Every structure is written in structure tokens, then in C-alpha cells.
Amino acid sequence: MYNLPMSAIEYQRLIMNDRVRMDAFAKALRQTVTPGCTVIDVGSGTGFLAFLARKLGAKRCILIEREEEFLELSRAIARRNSIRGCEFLHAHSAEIRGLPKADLVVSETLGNFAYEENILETLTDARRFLKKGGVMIPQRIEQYAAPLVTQGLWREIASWDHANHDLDWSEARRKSMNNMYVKIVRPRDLLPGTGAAKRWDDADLTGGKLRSIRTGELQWHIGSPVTIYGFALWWVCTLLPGIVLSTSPKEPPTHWQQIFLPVEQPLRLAKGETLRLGLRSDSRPAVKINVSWTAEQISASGKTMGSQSMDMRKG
């Protein structure tokens, strides 16, 4: 028996009975694989993809987990599939030195916000794994806002507003409004128009330096009178030319759902004005992740007619 937390164990249960994510990985492991190479797989899990470089023909997988519970079931999993081949470290990648230089670093990191498991600053320190001309997988990701136009979500953030038994409820309603949520949005609940989704971050993972605090601001020109309940955020992850991951509501679903970032009360806009949004993601590791968002209504003359701003600090 395995001492592994049912939550833990459930999730990757749920990643490997997601095809559209296998599939991507697999196709990325059968372009860049070959014969005799070695692969370092950073934050292996079940250790699935060090395995299928390996039977596409590594030489040498090696294998960092830093949870010893999953270490030992990946253990155990080459056992009972005769992989040989194979090595596994029971440490963070950042605290390895002296291992031989890859040709393949492969790592899926990755949360429902894109950065939530820090895969910028795993990232960032796995490139001294890589030979000169090795590859990185995956090697880009592009972070997408758009705002929401159904009031479902909100509502249901807001539930404290119907509290009942004579109480004020408006702190732990802040709380509550000071968060990111995991959730499915659809494309109906989105602005309507082709120019809904924008994008506001975008890291090349394969070279320079990745800032852990990244900021973007967005803006939408309103055609048409609406009410704004919050923004919904997905990501674009590349990883490799050609094959691509996403989490937009308008793509195939996988296990990771989008963000919902709600307002403290809905923004009505008239016909003529500017929505804007202003967004701060940090993810240095002693933070985990943070994340804050700034909406501002705009009259038609440009004047700033209101402002609201949450943090999840607060939350």
C-alpha cells in the first residue's frame, strides 16, 4: 500500500485519464526522442512520461520528484512494466547538482493558472540540465483574459449578500471576492465579439530570464450597453512548434478548468466607454502564487468612473 493522500492520488488518476493532455505529450515525446538519448523528466508524478521516453527509445530517464510517496510508486510502476533505464531522485530539481547533461528536458508543471506550481522558476533552473541544442518541453505559455457577461459565477461568489439571521456579512463577503477561482466558464458567459480574448502574458520558457511577478493590462472598447461580473483566465502552453495545449472554454475540455476572478459588484457599461484591466501574477517561490486584478470603468471622454480592485492577499 501506498502512503498517498487520496486527493493526491485522485489527481493523477485525473491527469493520466486526460487524453487531450496525453496525447499532447506523447506526440511532443515521439518528435523529440530518439535513440540513445537522455531525458530528464522535473516534477515526474507517476513517472508516465520518463517511461514512454523510454520505450521510444532513451537510453537514460532520470526521474526528480520531490513527494518521496510518488517517487516510490513510479518505483514500483517500472517494476511491474519491466522499464529499465531508469533513475529516481527524490529531491526539488533546484537542489540537484552533478547530473548529466540532457538531451530532452520534459516537465509538466502545470496548474489551472498557468504559474500556480511555479513551473516559471522550475523552468528557469532545469535549462542547466540541457546539452548545448537539447530540447525543452514545453517551451512557451500565453495567459488570455476576457470578461464575464453571465452572472452566474458572481452570484454565487456573492451568496453572502442572501445570508440570513440579522448579520452584516460584508467582511467575509470581501474575502470571498478577493479570490481566484477554479471554475468552467462558457463561451456564452464571455463578451461577445472576436476581440474578447486578449492576451496578457506570454513566457518563452526555452530562453532569458522569467520574471516571477508578471503584470499585464487589457482594455475593451464597449459597442454595446452590458454588465461585467468578473474576467475569466486560461492559458496557451506550446510545447513544441505545432502542438499545443490549451484550457480556453472554446477548446476541447481537459482536467484543468479556467480562472474566475470576480469584481466586488458588477461594472454596467454604456455603449462608448473602456473596460480596462490591470493584472499582477507572483509567483516567486516563497509567495507560491498570488494574484491581484484592477477594474476600471472609462467614460467615452477618457475620465475614470470607477475602480475596484481585489487581491488575493486579502482573501
Ligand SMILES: C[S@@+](CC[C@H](N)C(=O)[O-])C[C@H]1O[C@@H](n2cnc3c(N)ncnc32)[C@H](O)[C@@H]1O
Contents of the next structure:
Amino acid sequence: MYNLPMSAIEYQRLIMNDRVRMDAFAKALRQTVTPGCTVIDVGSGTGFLAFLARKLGAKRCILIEREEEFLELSRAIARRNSIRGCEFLHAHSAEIRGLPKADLVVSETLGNFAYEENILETLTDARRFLKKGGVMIPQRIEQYAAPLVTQGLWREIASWDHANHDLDWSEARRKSMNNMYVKIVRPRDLLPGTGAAKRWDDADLTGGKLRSIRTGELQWHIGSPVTIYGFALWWVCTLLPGIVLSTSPKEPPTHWQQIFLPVEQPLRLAKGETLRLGLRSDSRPAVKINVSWTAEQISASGKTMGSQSMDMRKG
Ligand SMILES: C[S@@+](CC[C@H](N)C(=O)[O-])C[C@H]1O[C@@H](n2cnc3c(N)ncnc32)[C@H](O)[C@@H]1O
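Alright, leaving the form predicted alone aside, put up the form predicted in complex with the named molecule.
Zooming out: every chain and molecule, the one shown earlier first.
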């Protein structure tokens, strides 16, 4: 996925200044941390969640972080703030054995697309850290998609069309279009009407087997002629019942922004036609993340008039 290269500390600075993220996690911790409880923070980064849990009365906090640089930083932050009662483990959480069972497992390993940091796999595995009746934060991730009807983002990605200098850039253009982008999508970029946003995935992080390959099928019935330039994706994450973090273009902005999937060529749809979208994401650890989709234009009589598809592996 396209993202600006960013130093590790710059990324931490960015997320620590994301007020929407911070407030939602702080609220969830205030609601669940009880005096004397044990908390495991999976993917602890600077240690924010664990340190807050300690301040709220947790007796013991175990920080698990795969990046040594961050673990050392969190150790230094704990020393600087005289925070005791924390244990610092440098490991991938899946490798850890023999921990005491926790009352609360908390993890902020949400990606822009939601699944690219392997949150599904990490949290399925991390359930073994919980005591019977213990609480997991977050609890659910829902994924949404909507067609985009404005040109701006599409023109930016398709700008190979103007690179020119007497060279044919179509090979490079194809690669660019076969990708997903972290971008700001505004509500006015979406297909108008109340039915634009549709849910294509729903992952319950608290129980049951979570598949790493997620698929969804959506369709939009077109009420008036429209040109589609791609799709926007976003997620809604329930940290605890009633405490929800959302990257919807209609909600307050977060550092996660939205995902933009460009179509190779704009799709011109007439009244009465249907736009179908099939989405697939694969976050098996060996793959890390791959997203692919197929969009089909269906006539009022049910005939497929054209289709386009994207697979990140080609991008
Ligand atoms: C988005 S940061 C969040 C940091 C911190 N928890 C916070 O909320 O500010 C996620 C961190 O989790 C770490 N991480 C992701 N998956 C992990 C895993 N399975 N085991 C250990 N660390 C992990 C990453 O290296 C990264 O530092």
C-alpha cells in the first residue's frame, strides 16, 4: 500500500497526537481498568496504553513490543515518569509463552486499511492471554466501502497520462492503478444518497475463528447517471460496546485517513444500472496484506456490460 516513508518516531508522534484515537482508547481503559488488575498491552509502542492503565490503578502491566527501539523508548518513558509495575517484553506476541493470565488485553494494532498490521491474527492469538471472563479491547472491526464520484484523487493517480515526453507510460500507469492509497476522502466525494456506504466485512475479535481471508460482495443500484472514479474504504472499530472509533469520511478526521482504490478507467453508469463490487483481503502473516477487487457494471436487464479488477500484487 502506498504510504509516505516515515521515521518510526514520526509515526508514534502522529498517532499520539490523534485526539480521536487517544480519547477513544482512554475512555475504554477508564471503563475497564479496575484497581489491582493485570493488563497486557499487545504492540505497546511508546507504552501509552499500559502507562494509562497503571495510572488508572492496574497493579501489573505487561508491554509486548516487537520493535526493540520502541520497547527501549517505553522503558525510558516509564523511568522518566516514575511508572513502576510494568514488565517490558521484546517479542512478537505470538512467540510469547508462560505469561500470567490478564484481566484485560488491549491492543492498538489497527492499520489504515485495518488489517495490514495483522490485527486479526494477533488478537485471535492474544485471547490465550486472558483470564476466563477477561476483557479484550478492541472487540469488533467492520469494514465499509462506497463509490467515489469526484475526479480529484483519480486524476492524481492517473497522472501518468500527462507524463508524456514522447514516451508511452501505460505500463507504469497500470501499476499505479493496481494499488490502494491512504488519502483523505470527503463526504462530497462519495456517491450521493444514504445508501452509498455499505458494509463488506464484520470481524468479531472476542470469539470464534477469525479467517485471514476476508471477502465481501456489494451492489449499488444507480438512480441517476453517474461516473465512478474508484472506491473509498474505511473501518469502524468497537473498542467496547458503546465506544467506537471510526475512520468514516463523515466522522472527525484521524491519522488513519481513508483508503482510495482507483478504477483503471472511469465507469459511466446510466440510470437503472447496477454497480457490483467484490472485495477480498488476505492478511495471512506470510502474505502480510493483499487486497483485490472486481467491479462490474450490470445493465437494467442483468447483462454484464464491463468489469475492472485490481490486485495489489500487480501494483
Ligand atoms: C500503532 S502502534 C500503537 C502503539 C501503542 N499501543 C499506542 O497505542 O500508542 C502498534 C505497535 O504494535 C507493534 N506490534 C504490532 N503487532 C505486534 C505483535 N503481534 N507483537 C508485538 N508488537 C506488535 C508495532 O511494532 C507498533 O509499535
